[in-house]
Amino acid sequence: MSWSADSTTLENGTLRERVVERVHSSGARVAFCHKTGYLRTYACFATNFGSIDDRYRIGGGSEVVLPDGVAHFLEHKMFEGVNEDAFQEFSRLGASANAFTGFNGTSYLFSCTDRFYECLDHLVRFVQEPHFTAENVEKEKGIIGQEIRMYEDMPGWRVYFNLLEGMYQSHPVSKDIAGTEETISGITAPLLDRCWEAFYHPSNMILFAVGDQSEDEFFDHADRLLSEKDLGPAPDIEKITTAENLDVAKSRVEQSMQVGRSKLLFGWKDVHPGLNGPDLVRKELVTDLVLECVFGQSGALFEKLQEANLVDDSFGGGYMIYGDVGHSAIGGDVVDPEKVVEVIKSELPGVLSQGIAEEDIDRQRRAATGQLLKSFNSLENIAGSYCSSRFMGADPFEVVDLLSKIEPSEVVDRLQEHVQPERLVSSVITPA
């Protein structure tokens, strides 16, 4: 056997969900949830590299830095082998296979209901074998530069990025994960060579699956498949993040486009370098909650604003917390985008000193206590919860139970700290 360290469980009874994870000896983190009675399996081996990791080090080195885009012009291009492409070999297997970057990290997946260790064994083998020419990457950059174009195009991307942008100065999160046109000419096949190189070595990554396979022959497929590539040891990789204040760069972002009704988003962002595990995780269960009780559906704002006619049901929010950094985006279609604005700001004063009721704080929890219940009736939600909380250094599988000891004054006193009114950024799309 390979495995360096003995087994951990992550279990939860609230959940019902148990977790079995191992690390390899190669340096990656595996692990298995088994879900009796489900047909299908669902499989993801996921990389800590996003789009906001745009500068590093190795070993003490100069700094390094890269290209907006790069990560996601690299999950592009793990695709092309030598032969053909990943996606084909997924399709005579009978899988469902994606990939997708975010801004903390890559995941490449696919679900199956029959073959699975075959499908496994391609999803490991051609995320360990990059193939980059110089001429892939450059017929690459026009396929991106289509894509990018498809984005531009798309108001509810182009207001949530708009907003980003006029919250923060500096930091990449504001960036658009594909770059642009004139940032992805400058990458290179020895560029993603090196990118490779630093972050997906299996010490930087998750193989991880869900399904009602066997554990012990799940680990036993894992351990031989991951011992047939021998990548070394272990980059000693340092990310450089970008410093960012709670001053904003733009109180207000507007762009015309072909809308029917104009689009809405505002919001505040929060700094908190340092902050990991499950801290991060408290602070946007706590958020979320002072989001919902104000803004939310069943509250007074909404209501206020509903009969008015400023706003429709696709009016809501979240917030979004990304290691360093963190924002709520509220919003939605509205009539008015000027007037709702200004309803929130002259309304923000009244609630702030007010704060917000017990009880509704308890039958938003209760709400959102059921939400999380449900999404863990997806594989495909199980997995994604599972690489992006481990990469933040929590348990995914502990968050119904953080939510049930947050205290009415955490969400109080959190109202008070985020929502401040002078901070408030707005992005609006107005129709051409």
Contents of the next structure:
Amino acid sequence: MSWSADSTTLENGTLRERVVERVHSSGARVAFCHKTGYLRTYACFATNFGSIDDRYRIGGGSEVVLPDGVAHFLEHKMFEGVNEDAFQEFSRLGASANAFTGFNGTSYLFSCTDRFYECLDHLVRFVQEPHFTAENVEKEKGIIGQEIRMYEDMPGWRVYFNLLEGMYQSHPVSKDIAGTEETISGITAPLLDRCWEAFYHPSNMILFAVGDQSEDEFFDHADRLLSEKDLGPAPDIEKITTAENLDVAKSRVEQSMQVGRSKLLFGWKDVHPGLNGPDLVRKELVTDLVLECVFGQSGALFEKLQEANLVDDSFGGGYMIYGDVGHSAIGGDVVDPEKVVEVIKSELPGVLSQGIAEEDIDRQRRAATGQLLKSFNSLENIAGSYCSSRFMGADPFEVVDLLSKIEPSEVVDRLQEHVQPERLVSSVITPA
Amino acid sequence: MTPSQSTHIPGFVTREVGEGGFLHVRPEERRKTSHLKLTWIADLGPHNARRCLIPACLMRGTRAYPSQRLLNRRTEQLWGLSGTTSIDRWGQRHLVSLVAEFPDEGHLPGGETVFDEAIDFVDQLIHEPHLVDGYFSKDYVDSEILQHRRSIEGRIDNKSGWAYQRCLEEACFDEPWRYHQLGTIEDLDGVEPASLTALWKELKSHQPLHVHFSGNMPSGRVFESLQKLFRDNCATKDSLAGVQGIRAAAEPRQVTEFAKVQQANLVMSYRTMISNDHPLYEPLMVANGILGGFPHSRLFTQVREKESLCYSIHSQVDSNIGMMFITAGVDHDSVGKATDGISEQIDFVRGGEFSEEEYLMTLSALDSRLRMVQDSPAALADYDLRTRLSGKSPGLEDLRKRVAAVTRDDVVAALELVHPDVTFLLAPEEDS
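Let me have the form predicted in complex with the partner chain next, following on from the form predicted alone.
So here's everything in the complex, that chain up top.
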């Protein structure tokens, strides 16, 4: 095997970063970012299969419905080898390894200071050699059950997923990534095998490395490695999305937990089927500018809330976009969540009629440029940003140039479109 | 084991400024931002809470930017300069820090500059706060007292952190490190603008100050610019209390408390009698690594993976206080099995039964972890400060050599000194 197309180079003058990418004949997208002088090299092998991928069909066949938490369960079980846990070999090589499952992807990763290519071999091989048995799947349910309980005791996690439960009527983004003890009870070894065959084909995956390695050597090595195993033609997978309209499921969700302070998150959801690539990046960026200008700590609204001792430095927010849906989440630790929401609701009409000053947008542009520069210090952020952008069909560097191109009118229009007081959803955790 | 080659990453060059001021500067060309950290060192004690109010009030406004909103607008103008404060502890010391990160000028468009303005801004934050009639504004003080009270009340939100602190308080009931870094609500009673302003002046003039800078700027210019941050500082070697000795374990005992949680949080404490200057300091690091510091460690592979008793489990050593802690999140019904399993693993390692592979993997993982520190200016600054406060040489390469020289017999000898102290359990309330 070899490369099925010439390499593509993505470059950005402001960041002074360069990513070279190629598509391997196995179907895998392979990319490399050179970072001079870093002792650490970071690599990930990521599949575009996350917690929101809960229904699919292959080759026009019948629909397969997956239990909540299966992508995360699969991630746990991939580390189980025939003879030993995959962590053991990483430890022998002196590397630090991990994995995480998100809404739209699952990433297996390591970082090391030596023996990079041996680690890379191990990464790709263990992800391409599943070993699911009835016994080891049952055993994992106990461990994941404890993980789920740990999340149930984390108020920051609960307030976020309760917000999504309020926003979405049926979209799987509102489901906890790990599922529940009940949903994972139905997971079996054959089910994991089917998911692996469907979603872990190289054509659905990215192999990315960032560090002070030779670019040519990396691609030569990756070519040999990905050619070791012929996983056949790419399955003809159709992910089935769950339609969602703009109506919210519940405008308010409240849970009682043993917490010292109440926690509040509020926000709005977007539904945008068909939006892809650069349009998604643009929407995310413009919305983040809106949220920072309106709810950020340099804004009048924050000042008003702070002067009334209703919020503290934990107050803030952001926008998250996942394919056909997206949502804002704003809030923090508060004493009187009802009062905060009341003030927000009473202030929003004024904010909407006033719009956003051009000067505020320009200042946020400068701040965002600085934050982007900072984020490209981190090997983990570079890899995460590359993979998530590519899974959305976007260019990871696009955001930098977009920052200077966005017109103030676009930010103001987006404010009117997204921030609609009557559609506000809030989530509150109160002390038990 | 022979450690891999030394790394040639420049370390800090230190200049003493008076008796209690230390300016540590290193060039960093690999990154896109400069990292500046100021840390005042004080003693932990019953007045930690009011000391926490100082950085909080400094971040509310300066003479030039007298409100938090104006302050934040200024940081946005300075290309998103991130100015944050933190409160921490290290052994018997209370660490009050302010961190600023801002872009290196070479990355800014159109020849813009930021270094001088950023340093001026930090200088204003610590030396020229917004004062009313010579004191911190009463509104700001009252507001920060309220927010800090809420932070203290909010500690219960992190159940594992809460359990750890309770275990520490039980085990070290009369030792100085029992005090939580956020302090107590009672300590906030009676704090007034005048007393807090006096405390700020005392902190900046009488407590030792360490300033760490990493960035792409000629070191001569950095030394010259940062000198002003030490003005007023006349700390002496007597500014801190003498080093408190460590003590042996008393009769082991168990403490159980109840909370509204899904999962029990178990913290097992041990006395090691191994302080920072003990010859078995590095062997204890290795013993901890074999036992519970990594995914290949005994606690992870045996108690979590083999017995499926928990999701999170790990061990950590604190040689400032001569203690080791093992923490785990477990189902309440399995607590007995988990404590037995943990004790078995300690006996196993103490008995020298660990494999050659486990031993070598741990040396390799520790060496890799120490090398990785050098890719992060923040981690390097932390490492430098904490090793100095522990009375050790901050040379990373020397530590790597000492760790690599640890033998299996050394590991056994270190664990022979480890004896159980308090076992603390935060259990689900319905089981009480």
